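Given next, in structure tokens, is a single chain: the form predicted on its own.
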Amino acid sequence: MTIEEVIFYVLATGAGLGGVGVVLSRNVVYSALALILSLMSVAGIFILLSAEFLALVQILVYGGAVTIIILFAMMLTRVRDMPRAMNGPQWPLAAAVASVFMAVSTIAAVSSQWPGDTENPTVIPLRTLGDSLFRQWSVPFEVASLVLVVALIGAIVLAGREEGE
């Protein structure tokens, strides 16, 4: 086993782990840092394919911006306040089908064969990438920008009602 195959088992290790996380913290600010380690973990994972600029995305996008808008969203919505249905009547079921597609999953990953030249990966040029992401992409980064924007302006314009009654 290489190095690089101990490094990708503890950032997948890691990954999971955060979705887990994510999922069962009962508290919305360990599950935003919970969310925050599966985020730097798919970075990782990003850098042991050498795709440094997906990595430093998933940093800067993914990992501050998106888990800082939930975090002031969350905070905003005094979500504490708010009635909670931890554990309803269909969680056994769900969690077999999790388990039942878990187990599909990591069988359809060990045995399958991946191919891969990691000695001659393939470079794409910086101008081919920045036309791509500034004129087929960009309207999709606008749009999702936008929609988080209304978002947290809704979650403030809320709190603001709260505080006045």
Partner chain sequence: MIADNPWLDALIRLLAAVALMTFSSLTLIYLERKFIGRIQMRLGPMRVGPYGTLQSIADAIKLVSKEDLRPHTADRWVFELAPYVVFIPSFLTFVSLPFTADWFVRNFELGLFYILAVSGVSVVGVVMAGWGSDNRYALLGGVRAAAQLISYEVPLILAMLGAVMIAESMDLIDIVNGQGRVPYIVWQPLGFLIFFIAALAELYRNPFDIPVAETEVVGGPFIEYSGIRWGMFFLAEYTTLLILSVLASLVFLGGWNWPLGNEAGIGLQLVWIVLKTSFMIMLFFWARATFPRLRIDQLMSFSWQVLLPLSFLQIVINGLVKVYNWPDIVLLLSSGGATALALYFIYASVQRMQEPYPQRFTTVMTRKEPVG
Contents of the next structure:
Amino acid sequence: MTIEEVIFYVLATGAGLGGVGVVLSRNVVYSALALILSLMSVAGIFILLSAEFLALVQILVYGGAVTIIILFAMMLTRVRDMPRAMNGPQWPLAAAVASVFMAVSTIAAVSSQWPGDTENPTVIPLRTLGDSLFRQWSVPFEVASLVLVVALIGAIVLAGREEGE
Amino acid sequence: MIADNPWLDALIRLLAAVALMTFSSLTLIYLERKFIGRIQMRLGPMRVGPYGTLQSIADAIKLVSKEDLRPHTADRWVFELAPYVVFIPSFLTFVSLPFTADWFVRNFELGLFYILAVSGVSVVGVVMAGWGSDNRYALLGGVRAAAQLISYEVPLILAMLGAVMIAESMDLIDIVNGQGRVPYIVWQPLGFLIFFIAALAELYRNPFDIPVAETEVVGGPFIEYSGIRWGMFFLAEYTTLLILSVLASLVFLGGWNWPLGNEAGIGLQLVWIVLKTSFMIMLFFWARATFPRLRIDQLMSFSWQVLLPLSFLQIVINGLVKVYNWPDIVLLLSSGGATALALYFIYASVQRMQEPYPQRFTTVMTRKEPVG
Amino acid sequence: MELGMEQAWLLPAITGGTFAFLLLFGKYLPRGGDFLAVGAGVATFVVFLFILTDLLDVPRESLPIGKGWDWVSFEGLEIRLGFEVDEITIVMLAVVTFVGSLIVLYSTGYMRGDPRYGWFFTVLMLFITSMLTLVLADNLLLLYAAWEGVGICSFLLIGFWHERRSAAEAAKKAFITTRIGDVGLLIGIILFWRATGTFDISEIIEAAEHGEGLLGDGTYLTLATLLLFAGAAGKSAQFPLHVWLPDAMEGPTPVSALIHAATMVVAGVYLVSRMMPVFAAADPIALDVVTALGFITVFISAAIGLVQTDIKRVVAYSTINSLGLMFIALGSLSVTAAMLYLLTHGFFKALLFMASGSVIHATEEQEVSKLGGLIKKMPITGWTFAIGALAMAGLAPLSGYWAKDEILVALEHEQNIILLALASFSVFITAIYMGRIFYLAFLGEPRDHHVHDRAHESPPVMTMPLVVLTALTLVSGFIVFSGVGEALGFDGGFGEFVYFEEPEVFHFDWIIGIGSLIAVIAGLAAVPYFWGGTGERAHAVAQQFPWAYKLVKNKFYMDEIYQVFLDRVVFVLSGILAWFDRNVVNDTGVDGSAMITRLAGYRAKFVQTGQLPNYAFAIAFGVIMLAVIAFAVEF
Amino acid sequence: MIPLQHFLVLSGVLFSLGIYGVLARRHAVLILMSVELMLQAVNINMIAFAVYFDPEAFVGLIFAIFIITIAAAEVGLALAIVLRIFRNRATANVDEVNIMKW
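If the structure you just shared is the form predicted on its own, then what does the corresponding form predicted in complex with the partner chain look like?
Below is the entire complex, every chain and molecule, led by the chain shown above.
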């Protein structure tokens, strides 16, 4: 077992446990913290995939911003006062569907004949990535930024207090 | 390479970083008390050791030996994990922080980005501390801290981005080498100003100490902590102060270079970096001793309505200069002009604060309604 | 760019652009933008002149010349949109652009002060655009589109004063009556398309001449041809579809002059001339129908014209009369005579309408029983009207004489003495009623002094077109002579320019020429005899044959017959259809299917729980089933 | 190095957990968090395929960047909606917000 594999298993365990925590925890805030664990582990996985830039983006966006907003929303929606039943009545069905999907995807991943080298990833230099992002993908990039602006304005309008509230 | 074995090498570097962290925090605490004392016409700590130099050590011993209290309604896991979540990111940022051209734990191609990204995670710890304490003041402080940190992280990163654009690199050593004779503060005074303001907010220092204000939320998220856990928050805060000061001196003040030659030896490099970092630290202390506290709405609107547009302006100008190869003087003029503008904004808003309440508040208060 | 026949598309483009501009911005322009309309009219005339010069340089064999674009193009159906120019087109263009411009100019005087002044010019532009498109179209589909375009403009302009009930009714009547013919035209076009697979006129003509495919079947070809003629008859107000034209006089007089005298109503003549080879190739009965309907129209209109007292209506009946004459010429295969009459008729009939418009404008009175003695008050109008009326009557050497002469000669070529005699008699009647209307309106004693005192000469902007048209009415007939034609740059006389099969060199037939002249003079001489003084001799004649007078006075009861037909047949049939539509189509078909949908929805709505997790589960379940299926197929 | 299948299996596990969370949880914020998990799974797949099979064009990497961007926008907007729903109906449990029901 190489050192990379050890790190992978550690991170994968972190991500998996975090995921389990998100969906099974009976405490909402624990769920959120488990989500952070999972997200940070996934950032580590990105580093293993030699996508350092994405890992840092992941940490910056999710660690610094998204999870905080989620925690905020929990506090503002008085999550603590909500009834104890965290799961809806259809959770057994959900479990069945999720297990079926997990089985299918695992079998598919393991048994597929992949059309290339599945052992050695190629390191993509950051400069190449940036070049590609700002030349070849510049229009989608701008569109994405526009989407972001529109979404945030929409969020402000939606969440902002109306007159008389 | 300090040692031949890479693992041993890494371990030594990490240990050096930890040692530096601890030592610098203790020093900084002492220095701050002295400095502020002087500004306030006091002596500061004088009793422990000559001129009170051992005061921090005494405090540390006291903190470690104190009982580690936890409210029984507090959420145990969240409460106990919070200090680590605040402390570990601060520590991790040390990993990629170069102090001289050779002294660093690991240098990354994305070093600056790494520092900014990782240091952002500590917000989670603050929120955890606020929520886990099961205390209204703590929760309020946590929410305030989260809002403030998220808001000021954006201008902080954008201000850094201006320098990155000029250096065309995120590698901190490259950035320092890029300012051989002229530090970036000359080209980016606006960036430096924004960075300084945002850093004040990141550190909860005056005038942005709203989340931890004693008179409002009684210490904020850290209210229920004591002993070593409280010490960890304290350590993390001063570590962050050190990191931001080093970062500022690296990115804006030319790092270990000085204007008369950038081939300095290790000794001179250390002197320069220590001098510049100390200058930055002194600025932060000075701000704390000088400014009054802002209101939360002023804080938010200042970030989103003043700092953010200004930093975007900076980036747009930098982009134009870079793309069209305009002379560097354009940077200086535009950035300087914008700095003047920003300073005027601040001055004007301070002036406005001294005016009596605006009409809309007074009318609400004095509205006469027929009774019965 | 050399301006020539290939740029013929410019003509409708100019007026069409003006129309669009006026429609959008007309109300922001001073004077409703009438100057733009006048400018567009003049511009089309200038372009027409360029096209004409270009045409004269081109040998006849290479005609027509035009330009086309792909309009609709997909598998199995290719329609080209194109404009082309040949001699017949040129004659029509001359009338449309020249008379059109004059009438637009005249309208600026006549319509002054109308609340919908700008709208009038907007629609006028649309009309001229449609008319030019109709004339220039090289395929039947475009022609049909333009055909309906002029129809809708006619509807809009007849009903221009739609606040007046009679105007609104007249507009509807005109639209519906012509639509009856148009349906025939559309079916005819479809029949031709079905036989040849193309809408292109020249290709259809070629196919008809060589009897290709379905067109080789005489009955099919004749049927299609007659259906085309139905459209022509509707537009050109031939019996029995003539009833709309007199009522169309409810529109403003410039409209009557332009649409219902000079241009639109001759579209039928133009269409038949255009498709003449097809008519010639069809069974002779097709041409016989054309001739027969032409004669019936001529006599009916002449007889009604004798007793009408509304000055505009008399001119309108004279228009129907003239159109009948043109169809008689076409029935004798004489495109030359028809087109010559069309050209000169365009001038003198527009002149007559505009002159009567001038009278109406000045006196606000249309009934001749209240007019009289106007020639002293309105000398220009009076004299121009007189010349127009004489040309209409066919007095030598005015233009109408030569054109009518051509028609009579064409009939003589057909060796049909009875028809020739009938035609000569119609010339006599025409002379009588044209003389009568001029005599009653302008000569004699004023019958209503109130009206007489009000009368005054019209402004120059209205009289100027009258004078121009008078000049043309006087001289335009001479282009039948080879010398005149050559002097103008043509190959020869009109007959050598516009002809079907063989060029016709004009030679004066003394017997016919003198005979028709005698008929005209006799007719004119009869006018003072019958209507002199208080007109008691005319009354006496009317009382001698009361039944005939009543019949003619009531326009042969055509409207009443139509009304009865509508009430007894159309309404009954539509009642049955309406019942079927209401009970079977609507109640059972439409409402029934709606009911089924509603019932199904009512039953199915319970699936919608409103619970987000349920919907999400449905999505996830579906997706995962798809994944499982894909997986199963793969392995 | 680590074989590709490892990453794919991890991604599948995370995605399944996300599915379960979305379908079973009642609170809207929890559902959002589960959606984030699913997006992470997708991102892992994207990047893994990009670095293993597509090092020239690395479309997957670019897509991962866009996914993170859009996910941030989505979270902001979705939480605003949740807040609005909570303010109007005093609950953020999705099974209590069933006004779209017939």
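Numbering follows the first chain given and starts at 1. Computed from a predicted structure; not experimentally measured. Rigid core: the largest C-alpha set superposing within 1.5 Å between the two forms.
* Asked: Is there a C-alpha shift of 2 Å or more at residue 107 between the two forms once the rigid core is superposed?
  -> Result for residue 107: no, shift under 2 Å.
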